[in-house]
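One chain comes next, on its own, written out as structure tokens in the form predicted alone.
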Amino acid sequence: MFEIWDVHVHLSGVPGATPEERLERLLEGAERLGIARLCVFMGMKWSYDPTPDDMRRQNDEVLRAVKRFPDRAFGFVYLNPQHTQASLDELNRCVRDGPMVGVKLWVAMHCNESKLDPIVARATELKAVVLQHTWYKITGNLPGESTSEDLAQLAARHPNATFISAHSGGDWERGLRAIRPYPNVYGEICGGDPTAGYTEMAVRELGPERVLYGSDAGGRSFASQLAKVLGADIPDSAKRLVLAENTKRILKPILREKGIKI
């Protein structure tokens, strides 16, 4: 048996009238598959370019959910770099003064823009990891949607920050190679179908210490995304790192700061 931590979970796409009910349903599914911890971000109804009020509402929903299950779930604060000061305020409210342990950035702005610099700098001061959505769409990305190359540029400017390339760019053969030169960027394998070779390539290109398991639940199932790791042709020692140990290691500094033992 492997310990499993899921670094990419949402309250959207899950039954339940309240954040607490939705996280309870997620945890029921996680329990059946032996997933010990979930990292949760974004609220019950998303927006591509959230206003400061919408950011706060979505983060409040996540705060409610993780407060109900503090031993099973961690929260990441959802920010919009279009509103830099509001994002810094939310970062301080939810991470410095609250229980959250990471930052979630989605599609409001390309992540290589200079407006992200103060947000990343503050996250680094707080020891919070930064999880950035990355994707290459054959139909064309959303106006502010980042690619792995965008994240590589941001990571080069902030070598002391810790970044997670969510989905490894979707087009993972391209995305993994883009982040390969940057040791402060971790490839995360959630989203998409459980295609053969994905995890094997991630481990080969980045090393097993830089690959993270995530599911993208409730947009994807826990099981389909676990299949990418459990069915991969990699040693059990690598599976152990991907499924939990790498996520535990990058979260350990901020968890220690908050007095959370793991």
The other form holds:
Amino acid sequence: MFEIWDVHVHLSGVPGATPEERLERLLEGAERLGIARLCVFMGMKWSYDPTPDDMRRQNDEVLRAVKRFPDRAFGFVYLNPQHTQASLDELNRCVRDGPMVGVKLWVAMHCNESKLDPIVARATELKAVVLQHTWYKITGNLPGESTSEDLAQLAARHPNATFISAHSGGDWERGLRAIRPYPNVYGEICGGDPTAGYTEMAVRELGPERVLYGSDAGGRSFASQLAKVLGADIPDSAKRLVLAENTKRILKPILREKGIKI
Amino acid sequence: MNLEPSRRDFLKTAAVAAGAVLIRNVAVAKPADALIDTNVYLSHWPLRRLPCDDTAKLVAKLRANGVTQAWAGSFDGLLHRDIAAVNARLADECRRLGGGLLVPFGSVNPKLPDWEDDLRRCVEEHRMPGIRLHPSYHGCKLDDPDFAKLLQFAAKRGLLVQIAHIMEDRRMMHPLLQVEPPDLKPLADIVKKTPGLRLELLNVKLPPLDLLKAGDVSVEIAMLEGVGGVGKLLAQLPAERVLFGSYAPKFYFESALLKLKESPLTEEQLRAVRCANAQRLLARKQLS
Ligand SMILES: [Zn+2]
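Moving from the form predicted alone to the form predicted in complex with the partner chain:
Now the full complex is given, and it begins with the chain already shown.
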């Protein structure tokens, strides 16, 4: 029997007029597939380069949603490093003073830039994990869209921080190689097609302790993403780590600090 | 886990309430139920080895997951020029290693000279019930007269025609092998002008609803995404239009199977998607 924690979920792609309704829809889908907990970030309407106001609005929506389902969902705070001070304030508001347990960084700025350093340093003080979107697109990345190599540079500067390479670079055969030398970077396998061999390579190259299951629901289906682990030709012991144990282990310090029992 | 659904659901709900949801396997119905996978491939993906790209292994995987029949195309049909050999190998593998499970769907490239004979061999020599087309890998747009002609010939021969829309994510293609998925718009016109044409779209991300309602056009679920995607699609289409397809071994087979579990489907819907629609689609050959 596998316990499942999903480390990458959004309040999008499902019907619902409020954040609470949307999270409820997501949890219904998750429950049908036996997924116990969801990490949720970004609001009902996204932006590539959010203003400080927009950042707060999106985080407020996540705060509302996770407040309704505290036993089933955790929030990550969405930050825009272009607005360094506003991001630090938001980090304090949502993580230090609020219930959130991680940081989500998307496509506002390449993550190897020095503007990220104070944010990563503060997140690490607060024991929050940092989840950074990474993708390699042959069709062209967005101007501020990070690759796995960008994240590797950031991780090298912050050996004590815990990073999650969201999507493992999308082009995972490239992305997994880029993060391989950095033990503080976890490869998360969500968001792309359920191409067979993905999880096998991730487990082989990073070790089963550094691979995390996530879905990118509601844009993606829980089913297609969960299949990447349940359908992979890896031992059950590795599936157990990827599906929940690794995420629980990296969240444990901050959950303990917040008195959340798991 | 052979519990009755109600019992299973109760246990699951109870477990969720305790904050500890557990999943063991991905079984969606009793093992005795038929399951027809309308989208599998034999041979090798050109750019990567896959865990199940060996016919015996694939058959074992499908069987272990309850598949009772699988419609198989060949990855070789994408780039090989000797299509006659591709189809002969496909038919032979299905017969020798399929154990009664694999049904071959041959390739035809309408941009090669005398493709008509490949089509003839599919029907007369290999007794295939259908063909699987990869027009973008053959440099053939769907409004190309050669493509319309191919569909007309196939319809006359009573062949079910599968069109594979997307073979891999456009964003992560090999830099030297970038293939645009074909624009499906011209199909509506072809369907209208081709009496007796039975069409199934494979590997579609956004099912073209108008086209699917227009003629005898079906779609499978391998690339369908979103939470509860199958249920949402069934709400928008006649139930007989939606078929089960996994795109194994390129995709993890379990993806399609879990999608049936993610949507709350009635027994009737489940039966239609798992097998009844595919059975009916193949059976219509005898009528036409
Ligand atoms: Zn995402």
